[in-house]
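A single chain comes next, written as structure tokens; it is the form predicted on its own.
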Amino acid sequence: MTYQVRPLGPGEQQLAWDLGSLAFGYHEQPMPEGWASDSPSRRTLGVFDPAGRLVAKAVDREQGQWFGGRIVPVGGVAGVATAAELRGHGLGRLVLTELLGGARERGAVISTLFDTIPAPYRALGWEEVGALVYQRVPARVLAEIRPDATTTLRPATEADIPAVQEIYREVARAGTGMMERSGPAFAASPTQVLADHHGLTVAVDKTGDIVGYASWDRGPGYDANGKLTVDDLIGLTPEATRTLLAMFGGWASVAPTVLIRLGAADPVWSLLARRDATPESSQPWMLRVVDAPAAVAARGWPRHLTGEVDLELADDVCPWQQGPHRLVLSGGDGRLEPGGAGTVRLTPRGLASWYAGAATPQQLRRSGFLTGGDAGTDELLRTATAGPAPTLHDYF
């Protein structure tokens, strides 16, 4: 059978929702009125059959997320479905490998998504280099904090969230994968940010500069069942990531248990006990390089690391980059030229691996991702990515 792969007209968004609501458990939900997969960030790819039913979707997004101190083009893929009947039968492969190219023709040099299921996507070249993890935390714990005398708190006021935007940025740009928030995807008003969530608490110094922030959801209940869920606790000093967390231990009579999204090496892991704290979800994210020599000339590298290592690449699936390549570090910037010796060959989940600091060189090698090379070419490619551990705080 002939299927054709196109992105989806201006009549066809029912189909995007009929497809997508039965394949996530939605699908007793009617259409909300004006909802459309496609958006000024949003692009979607629908497989056809001969009789023109969407059989298989995927969603390019646009987005940035921050590598080496540097925003990087990426395509977040999301809302990936195959129709019940024809699962197994490659459409999958099919949308996923079309819409491959038409990131890269469009700017993106990585991509990235959420798996419910690694296999089909390690197939294509994706690997898993983090997860989004809330982590439960006993309010009673929190209570036993102490908050900073000097740090006060407030609810946050429209004026407010260009400082907090700005205190996210400052921690994403150190860290290795969170996301910008900024341009299409994230074009909210102050007033809707403020309306996401039931709270948002901003912690403001002595000199009464905004120095951290809190956005959080209060559950139903004041029983045993109650909870809070906090999604960013983001404080720019000890003192106000303290006075933050001391802040949802005074709920401990009316809801419980917090739910906290944590990184592993968030500060806030300071203030608690490891075994006080248990995953209460873990979402598992992956990344898959698009444009290899794009994708390194985007991000940042160390700036007093300065080296060349000769790469083979091999992708079938991305055949624009595979074959012999340079590596060339120098002065915070790379850059992958054609040619070389080939000296250590990466597949595209060794690449995926490396690229965003969730292997080294001898974790790639023992699982088969990495081949050739010696010790030298090894510390070369581990400073290189060495650094933060992949972190995502959205879900998309």
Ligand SMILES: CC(C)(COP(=O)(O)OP(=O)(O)OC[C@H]1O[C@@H](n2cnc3c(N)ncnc32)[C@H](O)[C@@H]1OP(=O)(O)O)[C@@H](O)C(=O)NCCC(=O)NCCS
Second form
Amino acid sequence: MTYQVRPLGPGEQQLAWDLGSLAFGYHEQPMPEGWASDSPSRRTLGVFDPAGRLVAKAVDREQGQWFGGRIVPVGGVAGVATAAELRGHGLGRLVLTELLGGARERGAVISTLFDTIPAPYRALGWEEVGALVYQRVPARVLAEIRPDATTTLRPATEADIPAVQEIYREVARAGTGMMERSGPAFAASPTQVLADHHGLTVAVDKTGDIVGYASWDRGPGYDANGKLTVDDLIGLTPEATRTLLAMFGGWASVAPTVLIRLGAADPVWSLLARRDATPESSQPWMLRVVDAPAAVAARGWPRHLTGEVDLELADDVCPWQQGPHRLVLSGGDGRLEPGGAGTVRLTPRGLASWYAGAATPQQLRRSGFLTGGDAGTDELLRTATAGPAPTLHDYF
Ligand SMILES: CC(C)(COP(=O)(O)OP(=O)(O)OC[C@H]1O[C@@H](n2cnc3c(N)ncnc32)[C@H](O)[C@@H]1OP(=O)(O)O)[C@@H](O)C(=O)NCCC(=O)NCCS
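Instead of the form predicted on its own shown above, give the structure for the form predicted in complex with the ligand, please.
Complete assembly follows, chain above in first position.
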């Protein structure tokens, strides 16, 4: 059968709702008025059968994520679905391969996604590099944390939103893979930001500066099932982190459980015993390099690392980036030039893991994602992308 792959038209948004709502379990809901799969930051690609039926789809989201202190342009993939009767017949591969080409044309250099199952994406070169994890912590544990006497807490006002966003950005900039919360996908006004959560609390130091914040939601009930969900808890100072965390201890009588979104190396861990926290949910996310030379140029690299490695990139899904390339690092910048001896061979999943700093060359070799090279190339490649573990706090 011949299928047509093309962007959805304005009159075809209902088709995307129907396919997506059936796949993701909200089919009983009518399409909300004004809902559209497409927006300035989202393009939906559809696969149509000869009868004009939408049989598969995927969305390319325009977003930026921080790597090495710079914002890298990303094609965030969402809403991937194939009609139930046609799964396993190559339509997912078809739409995702086209999506990668289109994302590259509009300037995305890597692609990320939250996977419900890794296999279809691994087959196309994405690899899991991290997970968005909510930890379950008893509120009574937090009640034992003493707040700092010089730090005050208050509800944020609209005027505080720029400071709150800058605090998030400061942490995102120093992280690996954190979302840049600006651009068309995050066009929220201060009023909308405040409306997004039941509580947005700021921590103010004795000079009056906002040095931390927490965004949180109160779940229903006040019995043993009462819960509080904390999406962000970011303190720029130890005092702010401690005082914000202690605040959630004050809920112990009516919301005995606090669910808190935490990266593996969050400073909050310095105030918790690991045995007091258990993962409540874990949503893995994957990365793929879409345009290797542009991806190398876009991210930041260690300023004190100078060196070159000859790579051989295998990639039959994004063939424009396969072949021998020389990686040149100097003064915090990176270049990937065509040519060289192809000493270190990387599969697409190997390239993804290495780029994200999710695995060392030795681990990649043991996974079969990297071959060739020696201790010297391993050390340079390892140091080049070493950094905080990939962490993403925004589900999409
Ligand atoms: C996930 C989904 C979109 C895959 O679409 P599809 O059209 O069935 O995928 P394809 O037939 O093109 O398969 C692509 C590759 O993934 C592999 N694959 C697909 N589904 C798989 C599964 N359930 N388990 C293992 N491998 C799978 C195929 O073997 C194929 O690999 P290959 O090309 O190397 O042989 C489809 O199963 C679906 O709609 N699932 C329900 C919604 C969903 O989970 N969406 C994903 C959200 S992240």
